[in-house]
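Here's a solo chain for you in structure tokens, the form predicted on its own.
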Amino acid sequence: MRRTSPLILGAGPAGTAAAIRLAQGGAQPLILEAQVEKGDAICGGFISWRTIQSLEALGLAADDLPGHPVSRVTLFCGNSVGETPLPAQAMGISRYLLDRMLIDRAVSAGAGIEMGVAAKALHEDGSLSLKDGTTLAPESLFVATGKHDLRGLGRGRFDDPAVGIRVRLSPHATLGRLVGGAIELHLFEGGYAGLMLQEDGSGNLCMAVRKSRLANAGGSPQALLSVLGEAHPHLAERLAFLPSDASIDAIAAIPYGWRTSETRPGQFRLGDQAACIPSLAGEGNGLALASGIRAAEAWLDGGATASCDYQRRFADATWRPVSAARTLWHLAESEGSGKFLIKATQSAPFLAKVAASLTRIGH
């Protein structure tokens, strides 16, 4: 068996953040990325003000991030509309661009990366099987596989789990006027859709819907979009910019609201493999970066034996933001409570800032 330490699975924000911090501390981490070339992610295009601080701590200045500025949130539910400013400046940026910038930063810091190397399974003895037949025995393993579970390290089963769906809306002046500098949340029975502009002017539309809601709409993302467009005029205006040949990305069984305080010695769980915050909060990237930074710092202080303590501490740190986001998610996926949320933000705008604060995590 080939021994490698520390080894990182996944070149998303969590994995690259860990690699950057490890390399800055004198280690020589190696990232294994399943994709031959990094593509866009289903969700994760929103960069909050807190996430910008984490990126700056990793050496990526805000002025170097060519994202689309976002300064407010707009809520839609049926014919009800509400808008409130965000606590601070945020941005929309494609995960393709963000991941590339973080990978370049990790490599320049001294980390290694192998593309097109996919993990197959993690075994009880701590060994790792790759899909090419190789077996590794890393002393320290950082699992940053995002929403995709690694065999041998699951996150349990959930009743009526969320399904993630993403489509890209074509850049257009009218779409730019409709969305502007907002992140939009379109609330409907059984789910919600988030929309914002990205660096090229395109619209990134990400949806989280219950599996049952998708089934009731015909079972396919295309059918669901058609049903939602007929029932929700504001969303229909945006869907008019969906290309006729658009690809629709989807991932099933996202365990929103899940988090863990348990791990094995030498194994650090990062990002969605440590805590899966509902995407409505817009803190997925922030949580990923925070987990990578904290895990790397724990390793630099205590080596492989620090994994269990790191996992407990990170679970404690994510309890409030994940719990708050889960509560907002459950409110948002009911049209009745969704309209109540809009009325509440209109009558007491400070409540939106409170919700934004409760769902943030520091690095």
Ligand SMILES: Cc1cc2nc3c(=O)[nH]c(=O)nc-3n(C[C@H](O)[C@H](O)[C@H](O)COP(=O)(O)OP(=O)(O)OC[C@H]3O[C@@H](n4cnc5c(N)ncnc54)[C@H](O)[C@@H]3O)c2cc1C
The other form holds:
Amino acid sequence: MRRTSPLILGAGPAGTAAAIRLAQGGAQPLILEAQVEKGDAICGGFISWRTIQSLEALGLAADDLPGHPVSRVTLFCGNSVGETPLPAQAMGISRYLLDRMLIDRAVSAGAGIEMGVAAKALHEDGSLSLKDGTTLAPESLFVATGKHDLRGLGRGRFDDPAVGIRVRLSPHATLGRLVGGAIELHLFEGGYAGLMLQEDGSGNLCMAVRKSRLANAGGSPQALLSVLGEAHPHLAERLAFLPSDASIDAIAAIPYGWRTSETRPGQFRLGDQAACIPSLAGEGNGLALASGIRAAEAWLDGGATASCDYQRRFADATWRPVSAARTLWHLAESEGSGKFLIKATQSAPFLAKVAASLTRIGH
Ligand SMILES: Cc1cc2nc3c(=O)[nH]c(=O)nc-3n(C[C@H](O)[C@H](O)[C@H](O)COP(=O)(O)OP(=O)(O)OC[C@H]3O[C@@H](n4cnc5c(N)ncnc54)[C@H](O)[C@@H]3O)c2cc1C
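Could the form predicted together with this ligand be given as well, to go with the form predicted on its own?
Now the complete complex, all chains and molecules, led by this one.
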């Protein structure tokens, strides 16, 4: 049967992974990306060993990824500090660089991409409106718009949702010594801040905080950073490398823990639009790549009608990592249980390894 080319919305890890695998399988996918030029997505940039395997499956060898090596996790909560090795080597890489590498790979595999073209709404009959007024009727649509919902395909509203905030700390020898090869998780009431060095030696400080916590701190990311800096000396030591004119990126209402097994024939939901794993686990990029690969393989085998089966299977595959990550996130966002987590991982380091493997997506 003749198949028309799949249309992919979004050039993040999910959309580009689907494009690479579809093009490798002989299809001619087209990606529509809302941004005119790909920016640096709000993301901690932690690339787990499992995510590295998916990148390798897409033809991006670990040795070609110029990320900063990360081999341990350091937890901070009040005065408690605990450190434990990761089960395998991970890395810190900016999403700016990672997304560029994935787009280049997709294009060299034969995918097309149009930048600055934003989808606006998806209609009951399967047609798609673009912001420029065009209407399309794709037979196969891969929805990989990540953090941004399309009208007609929302993920619902959540009580006191998480807000994502990201700042960059300037590269400095002292910052390099403080953080080294660790992914740092600074736990506090109502949220956490993750910090890691990236390819250029800068620190990517990425936080997920409850909306109510942000409101209590004065409502602005700047106010929150200064309240946290006063209460948490380890974090304050690192915030000393925040340039005075630093820009602060933020994203509201992240539906952590949401997953779906439902879709319509011809519509494949990928990445955060399929399952939104709490970022503390550092596996959102891994889930996004895995969804893109699996959806593309389902399409190559069965065409547009394979979407419902793919969506059910992907929802099953993400149940364990998303549930485990949600439990960890809830434990980490209260100071009492955060300190308990540190004690537990120090007295029984295997617990950290168990948590790390439960929050990865299976093969
Ligand atoms: C605070 C925070 C920290 C995180 N830290 C980590 C981490 O350290 N490690 C990790 O693995 N994961 C982390 N994550 C999760 C990770 O960022 C996401 O899971 C991942 O980006 C999902 O990839 P995606 O391709 O689905 O979406 P995205 O990366 O969001 O990409 C979506 C793309 O679609 C485009 N787009 C959006 N709307 C439209 C539209 N209407 N039309 C066309 N294009 C559109 C966007 O411009 C974007 O390029 C973090 C998330 C947050 C919020």
